[in-house]
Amino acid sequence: MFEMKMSNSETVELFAERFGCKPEWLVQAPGRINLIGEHIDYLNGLVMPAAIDRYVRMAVRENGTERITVWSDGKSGSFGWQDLKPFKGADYWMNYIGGVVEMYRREGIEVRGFDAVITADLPVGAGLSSSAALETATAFAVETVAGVKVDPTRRAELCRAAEHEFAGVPCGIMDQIAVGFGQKDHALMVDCSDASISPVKIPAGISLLVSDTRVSHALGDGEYRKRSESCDEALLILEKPGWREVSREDLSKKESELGSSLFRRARHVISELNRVPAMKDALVKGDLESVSEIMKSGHESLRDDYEVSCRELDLLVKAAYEFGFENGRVGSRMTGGGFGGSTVTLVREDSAEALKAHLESRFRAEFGSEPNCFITPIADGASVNSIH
């Protein structure tokens, strides 16, 4: 869609290239992992999630029209505001830009035309919210070319509404939070009930270790929507408010009523919800035996209970747990949707490029073909710079 590995000055001359001038403010917005907290934000969950240091970026400048053209790898498109609809076939991915500029119209801003070009570093369908970056990078097109500022907040809602509405996927806000607030060496232990957000300091000395399987997943096919249907109808007969009111014994008592496949993912659910806090106070402690044991649970219930990893994934969380704690591997699970993309694990600085060449080689061994595996600190949240 708009991988194109270039960095920020290499994306201000591509730009100028295009247009003929330079543009007037380059933005640029993180992917992200997910430490804990798979599949519950959309049921308001509790969540973990660590923007990374890759980047969609978006050079911009003001066209003076009422039109907004992008150009991204050989893709281009140009739309009015007017009477705006999600785009199909070979334009689906303007969606994620012309959804966020048609949440903004009905928000009451005057949008503005301009003209972008887009660039990243951030694997796409790598389970690393490249779509919530590049919404996160238009909104702030948007706001800056119009003159306004939107809390930042709202402008994760914003970005959600679009993905729900212009791509068709039900996600929680998890993704767009992360992108917009992401903290340096911080994860964020965020409420998806009310947005509300903790920083939680990763202990000093491990570092990420990120793996895409280059298996491509795709959100809007129908896997993603029937894990939130599913969880919809199980609490219907669990007959409670919420997931946070619902507890194991709740769960044991209607398990025959449930059946086989409801039960096992509302196990996931409760089970999730209770390994995010569990989470949160073990890395507080520094307690990483129990990291370890949180994030391989963790996995094994997407595994076992959601039924959203593949055999990719599966096989790089395996091979991290056979380095080995005493070899400085802390803890290793699939992070964001599932279906395919990427691996998160947390390892010792000081292992960190042995474990990565481990998991390329067994990878490799396995399935004749290569991860994009790479060590990434925590990064800030997204931000826009003026271009002198």
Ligand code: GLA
The other form holds:
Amino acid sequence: MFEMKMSNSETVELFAERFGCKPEWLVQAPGRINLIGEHIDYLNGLVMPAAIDRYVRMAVRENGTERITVWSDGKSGSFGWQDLKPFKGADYWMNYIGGVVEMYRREGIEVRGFDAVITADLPVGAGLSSSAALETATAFAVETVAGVKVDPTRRAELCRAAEHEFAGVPCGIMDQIAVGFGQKDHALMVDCSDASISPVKIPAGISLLVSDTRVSHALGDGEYRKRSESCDEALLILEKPGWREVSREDLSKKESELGSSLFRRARHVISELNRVPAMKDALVKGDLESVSEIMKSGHESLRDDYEVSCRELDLLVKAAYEFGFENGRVGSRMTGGGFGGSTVTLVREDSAEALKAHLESRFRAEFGSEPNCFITPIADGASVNSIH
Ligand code: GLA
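Can you give me the structure for the form predicted in complex with the named molecule, which would complement the form predicted alone we have just seen?
Every component of the complex follows; first up is the chain already shown.
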């Protein structure tokens, strides 16, 4: 989808090559991991993502026309904003751009034409929010060219609306908030009922290791939507206004009425809602054993109750726990939508390389292929800079 492994300056150079002049602005929007609170953002739950030091970059120049022209990884597209409709087939990737433009237009913002080159060193389709990064980069480009600034929470909502209506994924707000509000060295505890954010500092000496299985997930493939529909169905049976009002006792009382599948979906939601504040406490206290336990039970719940994991993710998590707490591993779990994608692992800094090598070798032995494992700082959210 993108020209891979590009830095800021390379993205600027690529723009000059494609369009024959220098860009005016360079936008960068990071990917994200999620430490805990999975598949509950669309249920007004609590989540704890963090932005990572891998980006979608967009070099931009106003073109004085009524069209937006984008070039990315050998593909290009051009569209005006009269009568914008979702893109299909090979142009599907353009939904993340066109959808955002349409939402800004509906917001009453006077969109102006621009040319853009998009690159990324953020793996695509790896559960690390490349879609939200591209949406947010587009939002910054639209705002900068139009000379307006939208409230950042509203910006996240407009990006999510683009994902719903154009990309066809009924996602929550977590990714767009993480990409927009990321804070260096902090995870963000987000209450998705009102998008309020409490930053949580990651204890000193702890590194973040991301392991991409390279099993490409496709959130649009229907399973994501099915999970969210099952939760709506379960909530009706539970006769509660929202998930935050459901207790474990309420759930047990309705076990037979729910049936095995809905019961387990609901059990994931309720247990995961409890894990997020517990994780915050554990991180604040520096209680790493609890962090380890919380991430482990979060993964098991996604694997067994919510059924969104896969063999490759399970193996990586199992291998991380084999490595041992006493050897520096803190916690590990799948991150993002699942059905492929990545795991996130917290590990003591001086053990990070050894754990990475262990995961790579266990994965290779089991599946005969290479995962993409990388250690990354926790980064700030999206930004735009003028090019001089
Ligand atoms: C995807 C969605 C998010 C969230 C996660 C699962 O990343 O875009 O809104 O639901 O899956 O936690």
